[in-house]
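Have a look below at one chain only, the form predicted on its own, in structure tokens format.
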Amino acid sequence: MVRGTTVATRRRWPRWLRSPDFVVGSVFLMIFLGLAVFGPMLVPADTNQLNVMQRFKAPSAEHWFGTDAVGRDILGRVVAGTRISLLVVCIVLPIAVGIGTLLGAIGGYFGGTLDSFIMRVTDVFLAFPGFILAMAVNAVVGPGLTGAMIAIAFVWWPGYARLIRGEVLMLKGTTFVEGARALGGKDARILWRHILPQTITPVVVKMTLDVGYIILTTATLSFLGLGAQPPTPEWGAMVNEGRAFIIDYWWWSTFPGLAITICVIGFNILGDGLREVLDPHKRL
């Protein structure tokens, strides 16, 4: 009886509250956004301020994450890196989603030679490991955060093209699309007003999952010296700066590395929760 009552009570909750993954992921998202927006107000304004008298200070009440080789506060730089990571995501994701959605929708809806051409181009991109291709593009564009963002966007769109194409192929033969076509609807209007809105759920879930991986890819490029350049407080660049001192001064690389790890895990949990909440076939 107690078990039945508990289940009945849970059924009265909003659907999104019945998914532990979504709740945990949402809390993480709010923390991430809060640090990005308000974090710089809580740490020193200049995260590149040198103070050689405070160099290599271990974590303490004064410097929670310790200091680096020139006395910069690691906590302040990690918090500042949150805003940089958010900036990268806000630029890369719209570009990748926009290109992938456009090409995937056109290919899936019109089919034929156009679809074959778009998919072969997509296959060329997918034939190379994404990170290796991003490294090559970043090297051509030039080191720096801008180059890293261009490189990641350049290799990230094929996944969305494939996803959207599959959804459009499934939807374009449905009854409501055939009805819109019978009423004289133009192809562009049918695609924009009737088909693409039905693809929002899988795209949103994929975008959420991709946030963590984009941050990880950016950090890896920076770690290799291709992305953000010192003294930019980007997490991957900070790990690279401290790796030579990892034995004696472990905190320099450890805390930025933990920030990357937590970020990837948090957005993966949020993506799984969104899949549960938005999937009409799952009953929570």
Given for the second form:
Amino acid sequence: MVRGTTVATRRRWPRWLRSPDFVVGSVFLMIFLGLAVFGPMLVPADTNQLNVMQRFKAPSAEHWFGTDAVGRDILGRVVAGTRISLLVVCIVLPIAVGIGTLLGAIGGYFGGTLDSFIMRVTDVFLAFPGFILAMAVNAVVGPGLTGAMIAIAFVWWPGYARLIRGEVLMLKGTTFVEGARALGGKDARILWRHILPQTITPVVVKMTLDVGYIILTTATLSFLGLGAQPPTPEWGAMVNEGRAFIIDYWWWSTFPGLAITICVIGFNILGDGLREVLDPHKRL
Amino acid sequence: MTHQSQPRSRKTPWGRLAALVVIAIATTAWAGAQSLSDTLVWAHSSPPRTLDPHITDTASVIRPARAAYEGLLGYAPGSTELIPLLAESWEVLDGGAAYVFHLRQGVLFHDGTPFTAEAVKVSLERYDAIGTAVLIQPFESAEVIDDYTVKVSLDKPNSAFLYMVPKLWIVSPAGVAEHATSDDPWARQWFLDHADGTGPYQFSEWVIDQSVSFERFPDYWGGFDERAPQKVVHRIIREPATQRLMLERGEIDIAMNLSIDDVPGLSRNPDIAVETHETPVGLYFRLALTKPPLNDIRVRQALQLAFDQQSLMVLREGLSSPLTGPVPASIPGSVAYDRPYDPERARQLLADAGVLNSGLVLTYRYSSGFEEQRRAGELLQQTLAGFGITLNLVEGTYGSMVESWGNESTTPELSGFFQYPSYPDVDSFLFSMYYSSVTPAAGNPGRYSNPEVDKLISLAQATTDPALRDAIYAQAQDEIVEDAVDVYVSNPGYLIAMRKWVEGYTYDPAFHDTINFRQIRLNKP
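Hand over the structure of the form predicted together with the partner chain; the form predicted on its own is what we had up.
Shown next: the complete complex, the earlier chain at its head.
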């Protein structure tokens, strides 16, 4: 792709702009963030308002995405759902990354029995199908968005623990860490100031990819009736509500379904792009 | 097929998406064959958990069991009028405390043994030992007078007993004896997944979560019309949309879980008939009467006034009717009350009770798959939100809801509740829902206990004069309404869709959501 361009043109463009994945992904990110922040101002204020005389209106100029069985505007609910999905990500991801980083770093840095213990626990989590575990946790905590968030955070941290441990293990033996230790740096300081900053790249890439998967998991839990409860305009819950009517009133499930699809693909592309931009081996 | 090798370094999700689209299209395009011309295939979403009709009166079990079993009496097709079936005639003795049945001769069980009075005795005793408490409650003994005469005695007179008789299914005593073990004297294990009755169809195969099949019993006492199905097959199809597609393609003959919103689309298909019927079913919000703040009658009255029944009727597109009291209007002896939607009075009552805008959070549990329960909850949720009260809608299986009733603390403030009458009588509502000795799980989740109501119900059960009986039940209904026990939501209608080549279907109010296989004829090409 870049082979034909000259050195001069390559220099003129910032590195991140030369990854089409990154550019496309960023556009998606901007759109979704924009919808989450400003969307509620563009659509009717109360997207849960029932309007029994307006049920099952097909997409039209008045209702771009049509209306559902109780006359709610689907466009409004899809837009409102953006904020809910991103909110879940903003809560779940920091918790999962936090727990994963802490355990992974401790395990990787100190090693020994502690490391074995942490990694065996992680293995147990990873050995179990994540989604099934999330369903079980959600069912125990109780149906609802809070329950779904707890469940997802609960199954999401082991991936980060493994990733961080691997990175820490690799960095532990490098000369700059040994140098810091020789200068009398305390373990906590070495970890925090010297090792962890070096792990940011893979973590950020994984986080970006996970945004899509967390949205998908939330939607799946809600689809199964475990996550968001009515009338919350959560995408998965909406797909579920409309499912029984998909033959005659296809718009009810289709538009929230498309929102999930586009969102997940968007963040996936962004993640791939970010990897291209940040990965030193792939520098363009 | 050839695979073009792809560079593996750049994995984008596009490939995965394309694969998904291909799979989705392939699945939709798959066209199954039409069912065989002599087979009736009917689809319902909920599978039976047993084929033993003595264990439970649940419709999912009775639906298939109705093919293989019969009672002493039946209901005339489409009505609640009693007709002879395995008994040719009957007498009422001792003011309703004993009944003599004269049995039909020449009837065989599926195992080949003849049907006699002994079979009635064994069946009723089996019911009494392992069965549905509500149905057989006053049973004392069954006495064989001769081979074809049997006398059934009750603990006390019960004027509703005869209406329960069509649901007291007769099983083969030889079958019970053959499969009984010392741990299992009633052969529960064998009857779980086998059937041995006198019905027109005998059990042939059960593929768990897929289908239950029955085939003609050649020695059936009633004989067969040549257009009667050779086989009846219950397909378990969970998704209503799938049932819809299969019905349109002719893969199934009857779809039992379609909704009123399918009707406009279905009406474009000239080969499909949709029938709607009034039902004897009531839909209620059962209230947790003993739990604050619902122990305050003003809060309960406010909930009644805050529920917008008319909007629900609009959402149901005319399929359902309003429920005007504890008993639906189609049941003889029911009393209609004025149930206005009056948010202003509701607001006042909530203010008086001190819960207006108090941030009160209530829980409404409802069962998955019942759209009307959900819609009703959404309507109430909206009105209550205007009063600063949050109503959480929690969906779950019926089983998990029943479990939550076991403990007062876990009982939701409101529970979505269908009352399918076990027998088409006022008693089936008032006794099963409001008698104080009925456990929460059996139908009294609110733990309602009013000695006056108990007294009236017992009195009415012992009364055989119909007019007097109705008057006593009317008084009981007044008491129950006075106590604001439940919110009356609706009298749901019933919808069933079938290929036009199915003939003879009748909606039997006493056997809600089941099929009378004996009546069905097929005109399939």
